[in-house]
Structure formats: structure tokens, C-alpha cells
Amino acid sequence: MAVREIISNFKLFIEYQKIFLKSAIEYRANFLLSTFFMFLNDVIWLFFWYLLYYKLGDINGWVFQDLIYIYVFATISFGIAGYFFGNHKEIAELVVKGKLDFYLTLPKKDLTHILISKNSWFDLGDLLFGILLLIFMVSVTKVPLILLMIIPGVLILIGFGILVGSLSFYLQSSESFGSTLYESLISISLYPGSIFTGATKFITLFILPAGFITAVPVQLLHSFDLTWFILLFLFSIALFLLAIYVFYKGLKRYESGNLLYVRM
């Protein structure tokens, strides 16, 4: 039944890129200038960072190309997560606007669905962006690497935005509390790591993951350590099924409660 599943939520998956392709094919100035503005958005700051860089030398030992190290791993996760599982972002919207209800009345309900159901031409710049970085920025020796530690980075921001989101089965009024929690751990995941120490490096890898996204990940390209990088991919791991778990039960209770409501 497994493979069953997997199986059938990539064919989903597959004809859902189809249908953003004819949008995109139909909206083409929305399409390029959405994804114009983000690349763009995004050379903008890296320049921002080059002239900080070129004034100070390095920032408590993190040079500029640890800087490109850090947009490639943003960049390519933002992209990947917000392109191809846009509704991670939106659970607390669907929640709390009853838009859930859409997706229930449908023979396939799972989350997978949920996620895969919006893309965002705003991170197919961003995509964009990070895999140019990676090709003419970075060395081939390190993109192996790189491109396997992009992973956690994906499970991180679906699973972060999933558990935020899912606050709204739980809380009133949660909303802007768990976008305003996402987008700090976006904001925080690109600042170079040393800058960050004590209690405030804690933070960062633990209640707001921001450092398993891009700090670590960058660190272990300049000094591998087999325990961090197992723990990378367990923490990740572990923070989306977290975020599944948490989900779920908060869907029985908005199920319970649109059955009230249908007695009533």
C-alpha cells in the first residue's frame, strides 16, 4: 500500500507541474516578472552583502564565499519548498478561512495533496538564483555535497511551516503569530552564522531552525563532522514528522467541527 501511495501522489504531483506550466504559459508577463523581481530581489541583497564584505574583510572569521554558501543553500531550498509544495505556507489561511474544506471532499485528502496543490513563481526565482550561484560560484568538488544537504533544508522549511500553520487547529487569531515565526526563520537563515553565540545560537538551531538550513550545512563544508551531519538529517527528519503528527490532530479537530456544524 506504501508504494501504492507514493506512486499515486506522483502522478498527482506530475499533473499538477502540468497545470502550473499552462498558467504559466497563459500568464506569461505575471510569470516573468514575479520571477524577474525575486531574482532580481535576491541579487540585490547578495550586492548588499558584497559591499559589507569588501568593507569589513570577514564577519567573526565567515568570509564572502561563506556567504555564497549560504544563498545557494537558502535560495535552492526557498525555491524548491515554495515552488513545487507552495501551500506549506498557506495551513494557517486554509484553516482558518475554511479552505480545508476543498480538499476533503475529495477521494484523496492527504496532506501531500494539500501541499502540492500551489506553487509560487516568487521562489522559482529563487530557485533560479541559487542554482546559478551553485554552477559559476561554487567548486564541482563541493556540489555533491551541497546538493545533498539541501534535503534537510527542504524538510525543514515544509515541516516548519506545517507545524506553524497547524497552530491555527488550536489557537485563535494564530495566523500572523505563524507567518511572522516562518518568516524570521527565512530571515535568520541568512545571516552568517558567526554572528550568532551562546543562547542566540541555541535558538537558531533548535526553536527556530534557521542554522540547520544554512549555518551548519555550510560549516561542514569547510570541516566535515560525521556527528553533525547525521544529526542534520535526523533533525529534519524528525521535525517533519513532527509536523505530520501535529497536523493530523488538529484535522480530526476542524473535521469534528464541520460535522457539528452540518448537524446543526
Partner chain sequence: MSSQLNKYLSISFINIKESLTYIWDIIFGKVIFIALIIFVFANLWTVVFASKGEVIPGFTLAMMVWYLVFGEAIITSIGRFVKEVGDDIKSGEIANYLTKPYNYIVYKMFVSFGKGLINFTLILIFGGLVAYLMVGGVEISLISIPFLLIVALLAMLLNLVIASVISLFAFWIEDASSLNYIYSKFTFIFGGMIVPLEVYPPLVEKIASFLPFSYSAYHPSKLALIFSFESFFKVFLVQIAWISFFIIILIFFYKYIIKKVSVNGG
Given for the second form:
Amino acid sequence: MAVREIISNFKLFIEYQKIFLKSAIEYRANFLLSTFFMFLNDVIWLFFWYLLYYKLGDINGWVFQDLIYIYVFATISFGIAGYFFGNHKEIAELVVKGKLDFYLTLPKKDLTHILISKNSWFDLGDLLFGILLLIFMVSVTKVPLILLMIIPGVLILIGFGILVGSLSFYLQSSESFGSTLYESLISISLYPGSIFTGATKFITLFILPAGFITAVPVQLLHSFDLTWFILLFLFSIALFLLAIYVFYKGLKRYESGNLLYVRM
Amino acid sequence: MKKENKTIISIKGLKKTFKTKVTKPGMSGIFRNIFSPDYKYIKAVDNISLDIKKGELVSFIGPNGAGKSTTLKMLSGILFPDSGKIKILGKDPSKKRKELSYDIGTIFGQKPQLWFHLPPIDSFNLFAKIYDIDQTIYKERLDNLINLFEISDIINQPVRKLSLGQRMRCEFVLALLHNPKILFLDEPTIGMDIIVKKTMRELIKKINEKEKTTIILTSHDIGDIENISTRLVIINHGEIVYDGDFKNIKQKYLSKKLLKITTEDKIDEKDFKDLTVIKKSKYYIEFEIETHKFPLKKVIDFLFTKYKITDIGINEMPIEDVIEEIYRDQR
Amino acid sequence: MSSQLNKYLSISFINIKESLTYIWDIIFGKVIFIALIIFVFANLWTVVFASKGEVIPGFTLAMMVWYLVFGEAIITSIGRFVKEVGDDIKSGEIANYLTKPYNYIVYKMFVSFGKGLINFTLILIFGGLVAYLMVGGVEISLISIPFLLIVALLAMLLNLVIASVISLFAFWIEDASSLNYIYSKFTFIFGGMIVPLEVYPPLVEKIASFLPFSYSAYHPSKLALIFSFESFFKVFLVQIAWISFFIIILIFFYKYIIKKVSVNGG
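Switching from the form predicted alone: structure of the form predicted together with its partner chain?
And the full complex, kicking off with our chain again.
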């Protein structure tokens, strides 16, 4: 039963990918431009860090190569989460504008269907950038471990996106606050983890869990520690499950765009 | 027992209230909103009960915000009722939403489901996967629907290049792909001109007759359901105002005509003593007739033989007045 | 001329008022995010200063962080100007504006300017608060404040004029907002919004400080921290020169596009 469901969801996933590909071909100029600009954006930022490290040598022990690792983890997990599960950033909008109706009237599992039914071209640029970095700037021996530790990153991004998006079930007009939290997560994950110490480090791990997307994996790459490795997976899975729980709990309060704002 | 089997949808004492925040104006209002928001409660659906039998075509008619769409959304399991019971094919949609989705098709007039930039066939293929329809069954079903709705020459053109009527046909095919027993149409005619509305009526009738699908549709315009609906449910302020045969309403309220006559001769009051006279002067009279009691032809023939008529106007009763009259009759 | 200016200023004023009604949305959206970035860099410079001391001679830890506060306040305040203009061009909405008794692009610039002033103030308050709590304050002489405001306003204007030129590219390429994305990154990094250009290698520093972007970020922010009338006049004059230069380009571009729009009907 469960296997059959996974297969049928996978078939649907493939069907959506076909549709996305057709849309990209239909609007190829826009598609190429969006992908290219995101790629260029990543290049510019990495160049900034190159310049900064050129001056400083290291930042609290982390060197430029560590920042390359940061970008590998960040861009590939942004890319996978954003391109293949694009709707994890749009939950609030779906809730507020009553766009969940579509998914609720259809037989597939709501959240699964929501996640796989949107892609973002920008994030494809991220993904390509990350893959090129991985190929040209990282030694081959590290690749398997890196790929393995991208999985928790993707889970955290999707889980966190669902979590802040689900705020909209409970609070009216929390849309912009939720997306600010998500943007903050993305931003913090792009800095060298060594700059966060003490209480701030705790916050970047357990409140805005950016540390688990990049800093912890980079640390593990240097000196493997089984406890942190296990914690990385446990935390990301726990966050993901919590997000699913909160979403379905919130769904019971869904009002299908019937929120009327009455101005007095 | 036999009657039980025939009832496909049963609704009992359905209620739904929405809580909304009242936005206060100005800067101080913003602060007050954060710390002590005011709420306003709006009863969207207030104690609605009805049964729908297999193969019926039911129209929910009422003004905007009357609760038609909210009822429909509770029937599809999108919204949870505050109280009351719904059974569709013996199942509660708030608990068995996913199971029921295989038996229900939906079209929301304001939310097209076709992919705008791609040909309809891509959306059809996607929905086949969403409903896990077996490939051979899907091909057969799609062929049937393509023939039924005459869309074979447009399924490979991007939706954005299709006319509104063509898009509508494709939306119907999309909603019917999984062969649903029940079809919900929420404001399907919104934003349509008379010609597309006519196409729409024909499509709905076709589905109901050929596919034996039970259909519930909502509209704020009673004119939309002329010639298609047998059963009419008028909803206002979340309550059912009328539930019954469309013909009755048509005879009782829509069959009333408003006549305005100007004559050269003096009007004799006795001729109009059985009718509802609205306005009268020496050479002018405005009155209502019920065409099933006094056929229009007879009335006019009589008037023309007796009076020298210089001007005559025959008007339908406005729809808003119909609801008001139903209220008046109930009181 | 003065009645013209009055008309546009009243447009800015209306937008200031409108922004004030959405003030919590602005704070919870944009301002908190920028305060967070300032917090992150305060962390970064704190650990760097702890191990290496001054990175640029004469720039203390507090100055490094406050430099970013000023840069963010000037640069990020203009908001989604390019996207809005780009959308108007793409949707053909621009044709409607052309019939109105004002110049479309000037109108849009004053709209952004009005909103921008609110953002500027809020970022300065909240970003400044974060900086103060993390690394303490910096000294700014009272006499310099009016001159700094002039330079800050011109910096915002320069940023806006360049953004206007870029937004008109929407006429040729589908999505000008991604172009703007890259432009803003240029200002962040080579305009010296994030770090003083002295941090970069000498060649990069020289080129970047010559480019127009640095006159909307690096030069004004540095002036705020190290004020002298000599550098004020220098920055002021170059800003005026760059603004004039881009306005000429803008007029040229705009006239060309208007001609096309009225021929094609948008």
C-alpha cells in the first residue's frame, strides 16, 4: 500500500517535471535569463568573500575554502528545495488567497502535492552554481559525504518554509513576517559559521536553524564527529515532521480566502 | 429503504461562522490592532438542511455572500462546518475528503485549473496522474470526452490562445476525467457574456443527461439556470429561502409580467378589478398579471378590442423582487 | 517649474503618509531583515577585530558596523522600484500613465523617494539600535549633520536614477527585476555598501571608488564617520555630476521608449 503510494506520487512528480520543462521551453528567454542571473548573483557574492578573505586570511579559523563548502551546501540545497519543491516558500500565499482549495479537492496527499507542484527558475541557477562548485572546487573524496549532508539541508529548508507559512493559519497578515523569517534563514546560512559564538551560535542552530544547513556540515567535513552527524539528521527530520504536523493542524482552521478585512 | 439509496447527498443543520479582525484606522489603530484586536462574526451558513438525489441537477441561487460557495466548500471538505452533518455517498467530507475526491469533480469559476501557458492535453495528462487513472481507461475516457465536448482540434493549442468558451469546455473535460458521480460548479458563469453562458448551459445539461452526473451549481443570477435546472434552492443570508421545483418559482414569480398601457379612451376601473394595479390615471395604467391565470394573449386581445391603445410596455419582474416577494409570502 | 516641483513633492508626501499606515508591515518585513544583516556583520567584525585588530587603519570596530548601517539605510530604502516600473512596461500599463499630466518616470521616482524616506528613517533607527547594543556608538559632529543629510539624499537620488535607467531595460528584456537583482549586488559589493572599499585589494578599491555606485554608498557612509568640509564638497560635486550624467541617459532612453510605446500602443 505504502509502496504503491510512493510510486504513484513519484509518477505525479515526473508529470509535473514534464510540465515545468514544457513551460521553460515555452518561455525560454525568460527561463534562461532567470537561471543565469541567479548564477551570476552567486558568482558575485563568492567573489566578495574571495576579496574579504584575501585581506583577512581567515575569519576566526575559517578560510576561503570553507566558504566554498558553505556555498556548495547552501546553493545545492536551495536549488533542490526551490526547484523541485518550490511551493514550500508559498504556503502563506496559498493559505491567505484561498489557493489551497485546488489541492484539497484532489485525491493526492495535500502537502506532498503542494510541494511538488511548483518550481522556481531562480533556484535552478543556484543548483547549477552549486554543482559546478562541487565539480571544480572540491576534492572528489569529499563528494559522497557532501551529497549525504545536503539531504538534511533540504529537509530543514522545506520544513522551515512550511512552518513559517503555516503561521498564516493562525495569524492574519503574518505573510510578510513569515517570509522575513525564511529570508533570514537563507541569509544566515551564507556566512562563515565561525562568526557565531555563544548564544548567537545556539540561535543559528536551534531557532533559525541555518547552522544545520551549512556550518555544521562544513565542520563535519573537517573533523567528522558522529554525535553531531547524528544530531544533524535527527534535528532535520524532527523539524520536517513538526512542520507536517503544524501544517495539518493549521489546515483545520483554513478559511479558503474567506478572510474579509473590514475597515472601519 | 429504497429511498435512502437514492439520496446521494444529505445535509442537516449546517452552520459556519467566520471570525474576522476589524481593522482600525490610523497609527493608534495599528497599535490597538496588535494588542487588542476587535473581531466581527459573520454567519456565512446558518442552519441549512437538504437532501439531494442521484442524478438531480440542483441550483443554489442567491446574492453575493449569501453562503452558497461556503456550503459548496463544506460539501467538498475544504471547509469544516461549525455544526451540522453532511453525508455524501454515506461519507462525511470533513473526514473522508480524499476518498470522496474520486467521486467528486469541481469547477470553480474564478479559479481555472488548466495550465494557462500550455495546451489542455498537458493538464489532462497531469490530472490522469493525480487521480491514478489507468492508462488504457484514461485514453478511452479522454476520447469519449473529446468527442462529447467537441474539442479535438484545440487540445494541442496553448490555453491562453483559446476563446473563453473553448477554455470552459476544456475545464469541464478536466473535471470529468475521473468519471465523478457528483459535480460541483461554483459560479461557473462569472464574467461570461450571453453567448458563452448559453454554451455553458448546454454543457451542463449534456453532462447531466448523458453522464447521469449529479450536479450542484451556484450562481447569483437566476437567469443562468433557465431551461436547465429542475430543482432550485434560493439562499439568502446563509438560510434557505426556497427549495423546490424551478417551475413553481417560474409560475409564481417569474410568470408575473408588468404591463404599462396608455390609451386614448378613459380607463374603466372595473376591467382591472381582479388584477394588481400599481399606478393608474385617466389615460394610463400600470398593472401586474400572472400569465398562468390570465394568458398574456387574452389580456392583450381584450385590451385592444376595448380601448384605443397608443402605447404598450410588457416587462419581466426584476429578480431582486422575486426574493423579496418570497419573503413577503412566507410572512 | 516650482509648481511642477510642488506637484511631484505632493506625490512623495502622499506616499509617505501611505507608508505610515503600513509601518508594521515595513518593520516586520524589510527592517527586521536588515537589522539582522547588521547583527550578523557586527558578529563578523567582532571576531575579526578580536584576533586581528583594525582591518583598515583608522576604522574602529564600531565604525565598521555603523558604516554598514548608513549604507543599508541609503541603498535598500528605494525598495522595488525597478520591478514596479518593469511590470508597468510589460503589462502596457505605462500607456495609461502617459496620458496623465505628469512625466511617468519622474512620478515613479518621487513615489519611491517618499517611501524611501520612511524606510531610510526606520533602518537608521532599528539598524542603529542593533549596532549600538552590539558595538556601541560612534561620534558624529553636530555641525556635519545637515551636510550629511544632503549627501545622503543625493546618494538615494543617484541610486534611484541608475535604477530608473535599468528599469527601462524591461522594454527589451522580459524580466528587468533580475537585472536589478544584479545591479543591487554591484552596489552592495563594489559600491561599498557592506564594507569600506579599503578592505579590497588596491586595484579593486581604485576602480570601485571611481565608479558611480560608490557615490551612493561608500563615499557618503565614510563621510558620515570621517567628516571634513573638503571631502564633503568633493563627494557633493561628483554626486551632482553622476546624477546629471544618468539623467541625460534616462531622458534619452525614455524619449525613445515613449516613441515606441505610442506607436505600438503599449
